[in-house]
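Okay, so here's just one chain, in structure tokens, the form predicted alone.
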Amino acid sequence: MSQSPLPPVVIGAGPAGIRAAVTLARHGLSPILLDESPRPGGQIYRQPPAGPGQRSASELYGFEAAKATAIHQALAPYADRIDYRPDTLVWNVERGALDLLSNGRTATLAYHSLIFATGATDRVLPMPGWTMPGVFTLGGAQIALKAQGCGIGSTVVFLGTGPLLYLIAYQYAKAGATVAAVLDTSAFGLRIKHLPGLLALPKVLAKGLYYTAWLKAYGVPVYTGITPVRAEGNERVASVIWQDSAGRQQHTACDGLGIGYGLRPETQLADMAGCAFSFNPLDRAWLPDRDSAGRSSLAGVYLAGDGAGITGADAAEVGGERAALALLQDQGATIDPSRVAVLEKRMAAFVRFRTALLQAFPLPAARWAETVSDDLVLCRCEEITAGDLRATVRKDQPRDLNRLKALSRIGMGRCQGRMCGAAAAELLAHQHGCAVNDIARIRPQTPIKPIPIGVTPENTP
């Protein structure tokens, strides 16, 4: 094998990531695995802080408590060859080098090969109440409660679309919260018209059914179809207001909320790497292209889980076996065929499963965007309504997202357009009534995630 005198980066480790790296470690490479958290596991293993009055892992993870285990446990066995590093945040990719910040220093890395496995993030379309106390994204109210042990509320409602729901909403209840509703913007009809295509992984599938029968058994209201309002209270939220798929207006009282529609893949530090995009339909996003074993239009990029395209914890780990088994033959390794394909027959799975899937829970994006008012709050860093980028539209007539980001400066605040950027990708394409796709996609900018201002420059690690 023809090995660079630089060590293979791993960005990430989460399944994705600790999967990639443990295969290159396995072939006797020496990766460096890069993580922003504190401890592996990525958002759907995470863990929380270290310390007294650890809560076990079935009270964790419930049924995926022994995957969790063993993601947790992987990296041990390979302490010698994989340069591990926590707390670590990838805030630029420039011309074959990462920029990183660790403890206060910033430092920079240059890379020969380069494995992306960044995960994803939540999914939002604001809502009017959305950014009052005692309302968080779905992913905030899992953190919640997997790292803090504590809930969003004692009486919480959980809305949105997507199999997420359901499952913080089971996670919630099983750990004492009252959950008020579970409301659902997709039609239960669109399930069964999608069945064949779920069916292509039946164990999730009917784990997915598990979690709604246990809810609904446990007395747990489960609307589905239902069109969002507002959210309501004084000093934090005190209820939902909804209207059914009939159309009349419904009332859930509550002292916490959980808004999410799916996920979002975390493609910033690929698009600042210069990877080619595609829009996809179904996800109504922008996606690096890659292959079937994760390459990317890049040499020496490869990418792997939900930074790529949402397909869950499972895939993750196929897919990050999968890319390190890609870098391992493109440096001249001998990998077995045969592992190849059963790799590649469990991802295709998947992906058809995916695509059934993001049918199945559609995001209700059109219909958001025909009614949404203009008082509305977008971009909560900015404070950018609604009506603002409606005037900024029929002022100055940009039709594209990143010059409407430039007129208003909407996405250019903390959290760099990942809350806001769907939403305002949908409102700009409405107001032109043209396809989202037809407005590109917000461009990253450096640092992808705030730095403090008192950091100390170091050397290449």
Ligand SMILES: Cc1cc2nc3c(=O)[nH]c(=O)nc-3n(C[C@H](O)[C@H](O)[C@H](O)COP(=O)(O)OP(=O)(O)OC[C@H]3O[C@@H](n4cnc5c(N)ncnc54)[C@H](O)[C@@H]3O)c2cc1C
Contents of the next structure:
Amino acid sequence: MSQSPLPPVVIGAGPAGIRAAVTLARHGLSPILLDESPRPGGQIYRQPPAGPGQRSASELYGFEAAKATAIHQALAPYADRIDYRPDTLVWNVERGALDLLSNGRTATLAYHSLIFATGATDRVLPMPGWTMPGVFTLGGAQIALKAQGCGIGSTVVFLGTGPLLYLIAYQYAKAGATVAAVLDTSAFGLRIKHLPGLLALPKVLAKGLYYTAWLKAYGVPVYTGITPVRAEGNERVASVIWQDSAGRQQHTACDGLGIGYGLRPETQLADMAGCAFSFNPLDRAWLPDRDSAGRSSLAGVYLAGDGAGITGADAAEVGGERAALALLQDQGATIDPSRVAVLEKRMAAFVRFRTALLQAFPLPAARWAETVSDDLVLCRCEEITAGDLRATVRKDQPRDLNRLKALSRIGMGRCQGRMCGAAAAELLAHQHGCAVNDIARIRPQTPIKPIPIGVTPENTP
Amino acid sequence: MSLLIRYAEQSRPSVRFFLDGQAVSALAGDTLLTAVLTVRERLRTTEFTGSPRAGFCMMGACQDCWVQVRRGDGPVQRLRACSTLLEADMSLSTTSAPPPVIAEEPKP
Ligand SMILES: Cc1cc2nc3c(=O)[nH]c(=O)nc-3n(C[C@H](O)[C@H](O)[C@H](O)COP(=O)(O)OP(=O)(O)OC[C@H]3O[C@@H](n4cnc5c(N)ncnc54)[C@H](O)[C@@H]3O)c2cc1C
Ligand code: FES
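Take the protein just shown as the form predicted alone and give its structure as the form predicted in complex with the named molecule.
Every chain and every other molecule in the complex is listed next, the one we just looked at coming first.
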């Protein structure tokens, strides 16, 4: 096989990146695996810091313990083949090279072939009071529990939509917290309507139903079809005001609030690399184009896992292996066609499931944009309000999100729009009365995450 | 009062650190965010309106948790609290004032 002189690079050591790296190693390549986190596992199988007093895998990962352990242990047999570099942030991609930051030092790494497995983070829609201490993202609430053994409060509310809402409520209740309410913006009827699609993965559906039934059995109040109104408190959250599906205002006291509306893929690096993107109406987001094997629009660049579209952890493992096989095939290696067929068949079921899931738990974008008041802080980084944004739209009529960003600084702060991007896009589209795909997408800037001042440049290849 | 509540792993060894000059303790394996929020209700105040913040995403995405930290008599560093592990005797600030240098305790 005509081996490329540079080792393939995999970015992200979650289920997708680990399966990709292991597949490359099994076929004789020596990939470099880069990950910002200190330990392998990615989001779902995130590991607490090593040390005494740790919980067991079943305490940490519940039903997913066996899969988590398999992922954590997958790299060890290939330790001499896979150059695994934890604590390494990729903060730029330019002309065939990556800019890295590791232990306070920057470095560049040239590549010929690259697999993006960068995963996802919470998608949020701002609500009044969301910047108060005690309000966290849903995923953040889960990470506190999983990686630190801490909860976001003793009486907690989870608000938003998506399957994680129920999973996290279950995990908190089991840990000993009082879950005062689970508040889902999606109507229950949508779940029934999309049941046929959800049956594409009966075991995953069964787990979801189990969490819901458990919450019911343990008396956790679950409300669907709700509308968030605001979080209240004096310098820390003390209650949530919301409207039930019949339009009645409700008040739930709490000392911790988790909010989240599904996930948003981390696509900045693929964007910087020059991958073509298309708007995906299901995700209401711009996603990098890819074929069923994970090939991007660029030769030698592949995509796998949630970073290319939210499909979940099991799909991430399949996608990682499939993308690695595509890379091998494109470099002239012989791969097992029957394995490819198995992976593609499994992926098709994940895609059917994902399609139904995104329809059953949609982003309540239209209702949100209609009801946002001018004093709502959209941008946590620079405290830009909906009123600031509307004033900019009235004055300068920006048609496109990047123009709006230049004029109002929305999406330009430290998080680069990770937290406010969905909201800014929905609001701008609403102001113009156009579809959210008609206002372009926020383009990433380098560095994609802030770099501490005083880091030492180092030019190791 | 604290913002975060410990539900598990409470047997990890205790680690002393300094918050706005005051000696407090957390557990080995805590991030700076966990360490601060298990003793206080806030992590920092914002540059623009001075409102209190306590981080948000806990996964290095929102950048809402950058705090000022000093080790020994070294320079003040800005670090992301949710992805930095606590070290013994770090000095942290939850205000805009830089964290103080902690004087060595006289040996008994
Ligand atoms: C908090 C949270 C909880 C979740 N829980 C579940 C669940 O219970 N079930 C489920 O099916 N799905 C869950 N998900 C969805 C989950 O993201 C995926 O199912 C799964 O983790 C996707 O795997 P992945 O390999 O694509 O990405 P991830 O697991 O997200 O891994 C991506 C990795 O890439 C690294 N990375 C990203 N950008 C960079 C960069 N620039 N430089 C260096 N490294 C980088 C990250 O540090 C991370 O380790 C959860 C997501 C979140 C955020
Ligand atoms: S809490 Fe979001 S980056 Fe630390």
